[in-house]
Amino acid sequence: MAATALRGSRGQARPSRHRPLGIAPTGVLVLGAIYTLFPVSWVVVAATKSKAELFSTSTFAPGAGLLSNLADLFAYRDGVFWLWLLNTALYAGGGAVLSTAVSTISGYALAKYSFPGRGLIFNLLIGGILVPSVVLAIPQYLLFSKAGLADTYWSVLLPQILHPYSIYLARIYSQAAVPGSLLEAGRLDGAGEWRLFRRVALPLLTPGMVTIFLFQFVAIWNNFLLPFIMLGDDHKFPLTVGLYTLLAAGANQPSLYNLIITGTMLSLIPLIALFLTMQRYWRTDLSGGAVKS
């Protein structure tokens, strides 16, 4: 009886946990979501309006011109929008895949191997993160122009492959996700370094690789300055530069504004689909249970 009473008193004496900030964090997140989604919702609504409705109706009043806007956009200059979309998919998809591969291998090597100059290389990477990409755009153009690669697909793809922040992220994730004891156990079993990376480390690094891929894909998909400087042929333009040319032409042809807004709405769909598709690859504690005590 005494033990039961003692347990009961301990259960009653347990203090309740209160969040010190209350609903403030939730409120900040809600405000951030509204701030982020407001322009997206405006683009979606504006894309449904006809030329007459765009400037004559209320901001968030839907229109009835979505289908006609889509037809006009796809017919503009014999369907050049589709070419811009394919170019963007090539730049973003190819650049993100190559950047993810280079970043993963580099970050894994920096995290799991000791070699002369490793600290210097890592410090240079940290310094590279602090350099704005806009500072490098003109020097990169001059280098590619000297090499005869300006106004080519490679002039947009190659600068995206080596990304200091992605290598830094891969290094940090490799340190946390790949136990050194697991690699040592593989070496004792006779596995080579390439086999260890491919069969042991790579599955554990998958969530980090997905994160790097998504970061790079979105950054390249939305990149404007680099292709704007590198490319002169509008048949090689990505969506960002192609829609900008429509916007510049819209100063003299206001009817193009509907095409610009509709094209902007369509450019958001692949990004949303990519996030919804790849979020299932995010897993936590993948290495849990891999090393048993």
The other form holds:
Amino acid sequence: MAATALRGSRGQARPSRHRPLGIAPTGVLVLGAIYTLFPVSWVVVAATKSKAELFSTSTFAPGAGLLSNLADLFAYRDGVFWLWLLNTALYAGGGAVLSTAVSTISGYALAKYSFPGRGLIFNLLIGGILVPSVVLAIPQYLLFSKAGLADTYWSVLLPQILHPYSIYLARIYSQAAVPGSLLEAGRLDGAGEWRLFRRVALPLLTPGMVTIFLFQFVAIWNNFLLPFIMLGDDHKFPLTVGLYTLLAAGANQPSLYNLIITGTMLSLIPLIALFLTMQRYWRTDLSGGAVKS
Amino acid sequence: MRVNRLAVAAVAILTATLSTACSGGSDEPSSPAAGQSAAPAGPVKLTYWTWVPNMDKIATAWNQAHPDIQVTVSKQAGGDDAAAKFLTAAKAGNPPDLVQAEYQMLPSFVAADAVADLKAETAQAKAEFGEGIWGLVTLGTDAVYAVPQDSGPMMLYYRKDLFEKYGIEVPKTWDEYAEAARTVHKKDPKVFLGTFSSKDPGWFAGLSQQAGAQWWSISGDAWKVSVNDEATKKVASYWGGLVKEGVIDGMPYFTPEWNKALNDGRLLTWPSAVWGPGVLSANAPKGKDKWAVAPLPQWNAGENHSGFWGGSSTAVAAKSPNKAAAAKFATWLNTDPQALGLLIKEGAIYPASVKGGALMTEAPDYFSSQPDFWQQAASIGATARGFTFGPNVNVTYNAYRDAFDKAVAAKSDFAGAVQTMQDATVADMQKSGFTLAQ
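What I would like now is the form predicted together with the partner chain, since the data block earlier showed the form predicted on its own; can you produce it?
Starting with the chain above, the whole complex follows.
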């Protein structure tokens, strides 16, 4: 947040006319945007192509098969696509909400309270960031099998709740966004710790929480390996694993490319919508004027 | 004190959110583990992992006729990943009762004690299958580890129209095939007679089987590995020579570029298996009625051999609490005329059982210009010879992909890649503690 504040003040001090690098930064950003949007635009174009057009027409020539692709996808195995979409929404939505709650509370506690073992816990969490979740998937599967939880909704939700990086982020954010003097003032006015967290800290933490929520939502939405290993029942599959069954349809069955591409395009829409609607929560300087500094 | 109160509050919130957010999950259908405990009362419940299309419809037909044994199909992604997932589930103690097992993966299931011996339950079913296919599920032992489902005898798919255009005959031997490859490529450098796929070890195994290879064999208690036998080296050198010459392409099968080449008429043949029509019709819809089938080219004129590419069986998990019921379903699925009819119609597979093959009468739509398609397939199928697969086919197959990827890119000696496969296979089996004969 120091960086944001810095940029804000510099922006005021220096009018936009004096940009030493000219349009170079904008140019780099445009290149980056093209680089990231190119594959997405391919998915959108390819989803409009019919089976006959997909591999025969020019790459970016739109086809005439979008409606039939959609109809085929929704008819595939009696609309199992919608079930996968709902499952994904449950895993990503539920997992991200829980993960944000856990991360915020842990991060806030680590930032604002000093207790024995704080340094140790924090260092362990930092160490946790270094372990890729992919490595943990199979041990987690064996553990969940022992507990009788494999192939349940819990087996995909639970492992994704505790996310060291989010806790780290929440701690850094709490440190910067919640002034200690504000909490002290609240204590002097007789507020309990829970009330302080709920009424004083949480509103200040909202932008950070939104960031964590979006990170986790996208990560779980795109997660493949964990649900692939944990789930055997195809009615609990998320979209990633479900669409994969269309791709790897077995050595002697053709891959259903049209349905996969159309399904991929549809699965992008909720993510884009989420980002567009959540953007407005990214505000800084919520505590501006609350304390003298 | 403050800290304590905060902690209590935090725990309280967490428990509240957890229980509300996930109450949706608790009333879902029970997991296999839960099904086991419910087994004695009510019907036996079986779960079945497979990737055959519409298998749930076939299971519904069974469920209606057998209220005491209810099968739930769970459609999985196919291929090597499916085998790895089943092995992991078996190790963790909660495998499905029934699983689709590709023939080359079955030995690794047996080595991991993941599948049950069905000898007693399948005594009657044995007569329904040919000798060669049955050998793939017994692995040359007295036990029976699965019931064969489908098979993939190999044949040559070729473009009739383009063969006429370029003035070439259907090759009877691999020498003629090489000659035709040169002719075609000379007439149009953008067009190839075929391509060598470094991504499909099953295809290469089938071609090696045709040449008489025996990659694994069991003598007494010891395994003998001979991936680098003369027959395999002959096949590898043949294709390596053509790739080096530049008259055979090096693009892998089942990729978008391959689909495009098929659609554009830039690939004239595909040495493939009996399940080819499904792939061609989906990936190369433009070629409808333009393809035909012939026996694979032979190594020596006058011979008549083929190999197998693909095919799978239905196995019962060793840890299933309802093995007898599962074996009953597996037998019904792969030998009962009603089930075979459904497998052909809904699952689009070529049944392994003798009766099943006879049920295939109407040529696939894509091959409607060749009405005797299945008769051709059946007579070619009778000439196919397989070999015993070893317990670590995945290692051999991965070595194939790595080594041949490099060999195709560098246009280097293919026999060296075969040697890499042999070394990787032997090293892995020694590491896993198998006894090897020299």
